[in-house]
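Take a look at this one chain, the form predicted on its own, written out in structure tokens.
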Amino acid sequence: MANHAHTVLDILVNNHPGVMAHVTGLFSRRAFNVEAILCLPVADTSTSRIWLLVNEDGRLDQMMRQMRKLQDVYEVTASAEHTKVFADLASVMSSESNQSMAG
């Protein structure tokens, strides 16, 4: 994760089975790697917010336009500010992994 500039795609979607597969399938079909995923329901749980950590790439604008065409996607924005959340999670997960291996 440390060798490339990253950004987070913040995607507000309809919360029902299969939406994550539609979103990630879009990336898979275009051989665009997703480094990390965070997804939680929001508000009344009828919607979810997906954060995808991705490499900044010349294709990113096109990916965002394609996502906006998906029926269950309400909003897509990009923000480099949220990358710290993933760095913090990676630190916690690394720490947990080290503790598991030690004990």
The other form holds:
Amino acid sequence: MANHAHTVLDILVNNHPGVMAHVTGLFSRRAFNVEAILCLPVADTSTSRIWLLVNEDGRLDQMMRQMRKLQDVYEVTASAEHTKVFADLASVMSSESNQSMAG
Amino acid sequence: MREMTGAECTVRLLERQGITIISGIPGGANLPLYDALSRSKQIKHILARHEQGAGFIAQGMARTTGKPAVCLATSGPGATNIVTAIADAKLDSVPLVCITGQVPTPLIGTDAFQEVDTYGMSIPITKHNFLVRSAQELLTVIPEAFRLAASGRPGPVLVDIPRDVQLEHIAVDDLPAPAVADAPPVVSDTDIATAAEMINRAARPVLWVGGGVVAAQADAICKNLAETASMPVTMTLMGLSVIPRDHELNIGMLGMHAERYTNMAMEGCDLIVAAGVRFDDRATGKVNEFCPNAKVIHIDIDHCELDKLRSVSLGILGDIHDVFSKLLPKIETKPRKEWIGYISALKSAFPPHSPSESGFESPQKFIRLVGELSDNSTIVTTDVGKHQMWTAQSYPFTGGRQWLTSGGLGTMGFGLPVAIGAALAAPDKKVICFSGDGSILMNMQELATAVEHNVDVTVVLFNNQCLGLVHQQQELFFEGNCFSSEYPIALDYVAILRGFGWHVCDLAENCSEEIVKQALATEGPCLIHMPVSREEKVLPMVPPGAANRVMIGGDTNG
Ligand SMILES: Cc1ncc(C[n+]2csc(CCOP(=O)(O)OP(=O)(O)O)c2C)c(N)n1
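Moving on from the form predicted on its own, kindly provide the form predicted in complex with the partner chain as a structure.
Let's see the whole complex now, leading with the same chain.
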């Protein structure tokens, strides 16, 4: 993970079953790994925001276009700044797992 | 306020959408839908013999009319069987609405009898898909399915309806209005002006057209544009019927099975106006060696296609008919004598393989003969293999939605059911299906459907007792190791088709123009059986993965 430049795709989607499969399918068919996923409903809960931590890659532009074409996707943007959130989460997760192993 | 079941609601919504023919096969999970369908006065049901057949029959209707067509399958094996026809529609941008039955909602996810994850399975092969969770949802989902199938770049939409949702009673105040396709994106005037200037300035422009031009019904205006600018026109497999075969600006199909002079002309051009094409590898060859010196204007309704495989000088997002109409008045009339002369010189130096005369000496000449003996309104379908490429190279197309072939997926078994669908959608036209002995076996059960509805379909069967195109590739690229591509036993197709109730004409016995004429004049399902030597090849050819200038064969007229 450390060797690559990362970015975060910020995707606003409908909040209903199957949407995640549509989005991640675009990655799996290209054998393109998603490093981390974060998904939370937006205030009114009819939509959700998905954050995908991915490697910077020449294919991303095309994939973002394909994503915008999905009926359940409203917006896609890429933002390298959000990667920090994942780094923070990583430290939370690792301290959690250290604790549970200790317990 | 009316009470109705989910199934009745679905049928009403299909009727309001203007649907008059549906193909499909019933089973446990869609029986409520079939029961409701039986009471429709507007919709006729075509009982296919295999769900793949049902899917392709619907495709035949959709490809002929340009409007979404509907097919039905039950859950489990019904859904898995219809998947190939849906994937085929996705790759060729054909508007379909496929409605599958699903096990009752409480059983979903329990490995119930005839349960498969149709929703999950269809994600990558549809434009969009729905799993309906209540009868109320049908009121939005069904119109939405039609809107999506028809809007922008058309494609297949799947609606999976659990059995209990089909049986659920709902009270409906007003049925929603039938869906219409979204308006295409507005084309920017600056883009039009830039494109016009690029075309006017180009010394050696080529217009490259594909299935998108057919879908936009832009063939007439496309011809106009080409004539005004004296722009030679090359076509992808999907765009073959855009310009009449014998038009002086038609320089043939490009790519893997192009004429040598066509690929050479492409090498020499300084501007490509690519319309409704997707830079498929069968057309471009090795893509980074495809016309490296040419500027590219790419016109497409799908944003994803622009810059996908080749970065272009100008991408225009829009409906091709709209773009061409705005472009045409800005195009200067130019003879471009030097460029046209250069291409004719190439053509004389590397004469085309496709015959300019008809006859019985080769499959290509025979295809031309069939075309010459047929009406201009004839619809042509093919299966997949050498016969498909021979037809692409030789049939005298005259324009429009006349040419139905499986371009993107290359599905053997496509030809017969698509021909049936085309004949149902255009009962006043003759439909000819060029097929091979490998392909015809793949959806042969639909021979019965054809007879049941007495569709005006003629199958021209090129029988070479092998999987011809595979055989050819083994000969050329695997040192003649023709493994598993020959059929050791000869089937009696004449007897088999007679058994299904088809008229037959066996050219193995007697072969003359008169006999072919008679066969083509036969109304209703008719077979023309044409034995062909295994040695007949499709040439010239670009080896898979090579650049388009590397061609086998085609340097002589032999
Ligand atoms: C469903 C399917 N399976 C396999 C293939 C691979 N394939 C391409 S062409 C071909 C042979 C076609 O044989 P036939 O229909 O007899 O036509 P011919 O080439 O002999 O004219 C095969 C097996 C395919 N295109 N589709």
